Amino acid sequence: MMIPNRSEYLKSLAQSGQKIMGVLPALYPRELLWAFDIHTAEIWDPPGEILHANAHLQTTICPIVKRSLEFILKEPEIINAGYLFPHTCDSLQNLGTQVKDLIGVNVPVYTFYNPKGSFNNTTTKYYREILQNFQTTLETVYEPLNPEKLLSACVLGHKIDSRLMAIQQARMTNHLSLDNSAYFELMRAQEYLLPLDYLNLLGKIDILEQAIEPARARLMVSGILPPSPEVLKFLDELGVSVVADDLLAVSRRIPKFPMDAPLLPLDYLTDRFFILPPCSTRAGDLEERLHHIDKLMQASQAQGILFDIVKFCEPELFDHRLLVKTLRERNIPVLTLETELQAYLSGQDKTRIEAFTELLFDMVSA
């Protein structure tokens, strides 16, 4: 599986004249941007040392926000169509305000205010309206949108969703011969590949007819981002397979069940948003999220769950305590790691992962 290098790929696109928008986490109408021929480069955890961002932020701000601002302050040449700040959390919303009104950049800054809380006719109407407003905003910068282009973009997004759901199902049932590292590299490639390139990549992934021999233990992960490459590699070495996830960057952005092919684009995009899995950043119902996690663990036969928590992530921390308490009451092994998105695995975390996996191995052999 050959996945293009992110930096080289985006630089090549920018040099070819492709419009590229930097998009902060996490939920946004990607198809609407595609319809304007705007490619999305998602900004989650840019590598590199934080040198300038701390001067603009409190010390208790999560590293995703810090790293994103550090990236923006460097004014990368690949971002030529602006930045989009979805209302994922207060910290990211405040960052959008700072970048737009205080710090300033040489490209436009857009916001997209996803609805939160309970979903009903009012929130459905609201979401459709902000879609239309965002379209109107983009039309003032570019040209009036061709409805056929939006429909084509939705059809493309639907194909990507369908293939991702098939690959996730294959992962849960041992019909995918990718290790942990390769699997999440594939999942995260959608953050920067052109949608057609990504769909072609997904099409090259073999879903096996016969199930392969399962790993020594099966694990589910939850959080914002997948565990670091170092953690994933260590789990591979230990013989632990991550077979399901409750990650904002991965499965929480994929519909819970297949959708019909799109006919009316705005209706399709609205419906898609409201059938995404429950998520802390959408102020979803905690019981619904517990039920969703339980279904995933049963379907994947995961023996335990790893919470990989980004430090100071308020939405995740709000849910985390009660999730862990309930899962432990159900005798489900739980391990929580806290990360600042560092590119190494500490000795302490390594020891804790080893002890946790030994518990999983004992469950398998019991």
Second form
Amino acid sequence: MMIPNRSEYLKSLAQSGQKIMGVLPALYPRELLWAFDIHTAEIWDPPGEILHANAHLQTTICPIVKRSLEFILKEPEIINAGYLFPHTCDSLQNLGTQVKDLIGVNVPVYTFYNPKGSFNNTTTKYYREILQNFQTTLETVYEPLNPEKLLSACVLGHKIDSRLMAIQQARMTNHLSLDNSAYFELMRAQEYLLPLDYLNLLGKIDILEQAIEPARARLMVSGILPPSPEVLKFLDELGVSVVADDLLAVSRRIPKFPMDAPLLPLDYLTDRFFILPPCSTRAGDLEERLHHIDKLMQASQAQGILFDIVKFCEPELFDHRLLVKTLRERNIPVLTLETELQAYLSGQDKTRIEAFTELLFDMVSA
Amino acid sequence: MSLRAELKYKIIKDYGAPALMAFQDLKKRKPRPIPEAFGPPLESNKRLKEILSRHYFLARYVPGVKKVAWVTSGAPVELLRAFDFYTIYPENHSALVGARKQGADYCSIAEGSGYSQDLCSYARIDLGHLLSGKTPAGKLPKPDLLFCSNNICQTVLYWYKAIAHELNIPLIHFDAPFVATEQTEADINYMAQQLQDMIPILERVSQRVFYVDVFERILKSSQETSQTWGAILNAMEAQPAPMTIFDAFGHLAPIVSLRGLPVAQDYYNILREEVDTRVAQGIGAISDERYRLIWDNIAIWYKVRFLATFFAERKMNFVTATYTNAWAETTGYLDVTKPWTSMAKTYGRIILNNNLKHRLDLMKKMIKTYSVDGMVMHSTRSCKPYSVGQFDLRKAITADLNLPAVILDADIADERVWSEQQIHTRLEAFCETLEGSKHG
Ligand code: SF4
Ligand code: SF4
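In place of the form predicted alone, output the structure of the form predicted together with its partner chain.
Whole complex next, starting from this chain.
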């Protein structure tokens, strides 16, 4: 599986004249942007040292926000169509206005509100209006939207969703022969590949007819981003397969169940938003989230769950305590790692992962 | 509703509470001597204490008589008042715990049960209280309902979600879209509709019927109270200012937690009269006010006295704050003839739900109106919506207005975060700059 390198790919796109918008985590109507021929390059954890962002942010702000700001402050040329700040959490909410109103950048800054809490007719109606307003905003910058293009973009998004669901399902049932690192590299490629390129890439992934031999132990992961490549590699070495996830950057952005092919784009995008899995950043119901995790664990026959928590991430930290408590009460092994998105695996974390996987192996052999 | 409980509540309300207040008066310790740096204390302090003690005291007898709601400080409580809920403000309670320097104890309880130390300390204190039953307020009634709005932060939503789960009670959430540029028609209609959608739920939980005239009366009272509070804060434009912002932090409690009730309006009438008299007589909150300051962010509850004294001794008085202003700033939008949309504007546009350009403009205006010489920003570990952006706000304000400013890293209620040495050094340096800038 050959996946292009993120920065080289985006650089060559920008050089070819492609409009590229830098999008911060996590939920936004990508299809609407695609319909304006704007490519969405998501900014989650740009690598490199944090130097300049520290002058703008307190030490107690999560590394995703810090790294994103560090990236923005460099005024990268690949981002030529502006930045989009979806309303994900208090920190990103403020970062959006900080960049727009106080720091200032040489491209436009957009925001997109995602309704919070429980969902009903009032929320649905509102979300559709937000979509409409966002479309109008983009139309004032670009040309009026061609409805055909929006429909095609939704069809493309729908195909990607369907393929991703099939791949996830294959992963859960041992019909995919990708190791942890490769699997999540594939999942994360959607953050920067053009949708058509991504769909082609997904199309090249073999979903096996015959189930393969399951790994020594099976694990589910939860959190914001997939565990770091170092952790994933280490799990591979130990013979542990990550078979399901409840990650904001991955599964929580894929509908819970298949949708009909789109006919009316804005209605489709509205429906899609409301059938995404429960998520801390949308302040989803805790029972529902527990139920969802349960279902995934059962479907994937995962023996334990790894919470990879981004340091200072309030939405996750609040839910985390109750999720862990309930899962432990159900005798499900749980391991929590806290990450600052560092590109190494500490000796302490290594030992904890080893001890945890021993526990999983014991369960398998019991 | 039990008749016995109701009778008991009535007796306690009419006789027990006044008797307790009288007893507390009798057993009151000799008042601490007032340091020379301060002017005469406000007479209204006594009344404030009575009101708050009575509120917490009566709360013990309320279960079985009224339904109890736990509410966030920015939630549109007027709607709840129309159903006669007895309201408790966990944020207010956490501030109380913090002011008594017990924040760390309560936080530790929450942390011991699995909540991260990185979460807002108001939330940790409240969860610590919930898990242990401990409170300096005697006893808090368990809620029948939780009512929150993310117009101050999303944290309250996560926090209340956790309580709702723990206690298995309903949570009503008022979703207030962040004002990234300006409120749209869609935002206003969304909020207005949510408020109306809440009525059947509130009727069910409270077992009471909604009467629009009752609601409008409450709304009007709430509006008047906020306006009076605003007028009290405006009185601090006078030189010398009749109060310090540290006084205002205390006198804020009724507008936060008793808004919409006659007791709050009565109280602010008294306070207003007192501050107006002080202004007329030229009585200042500190004895020799030479420098006037603005405070940004929530109070550092466990250090209020320390900070008040530190600055008063240097002839510096805090005359305005973004925090205290929050309960007066948007009242002008309230319109009893258009209750739903006007509430959407009032509650949706408050400072913490508004963009940083709005905050910058507001702060600049306050600095001018209150003839401010310097700015102290509390960067609190607990509160992302209040703190993220402060570094750049400071930069913009100092550059545009040439105003000395300092940022203090601390926390609202978890005293473990306080670093005496570091804060002292920063404050001394700030005071030197301020003195130099005014006289140099
Ligand atoms: S990691 Fe958490 S706090 Fe940070 S941006 Fe994401 S949701 Fe917000
Ligand atoms: S201190 Fe900040 S984060 Fe905590 S409840 Fe208040 S507004 Fe929310």
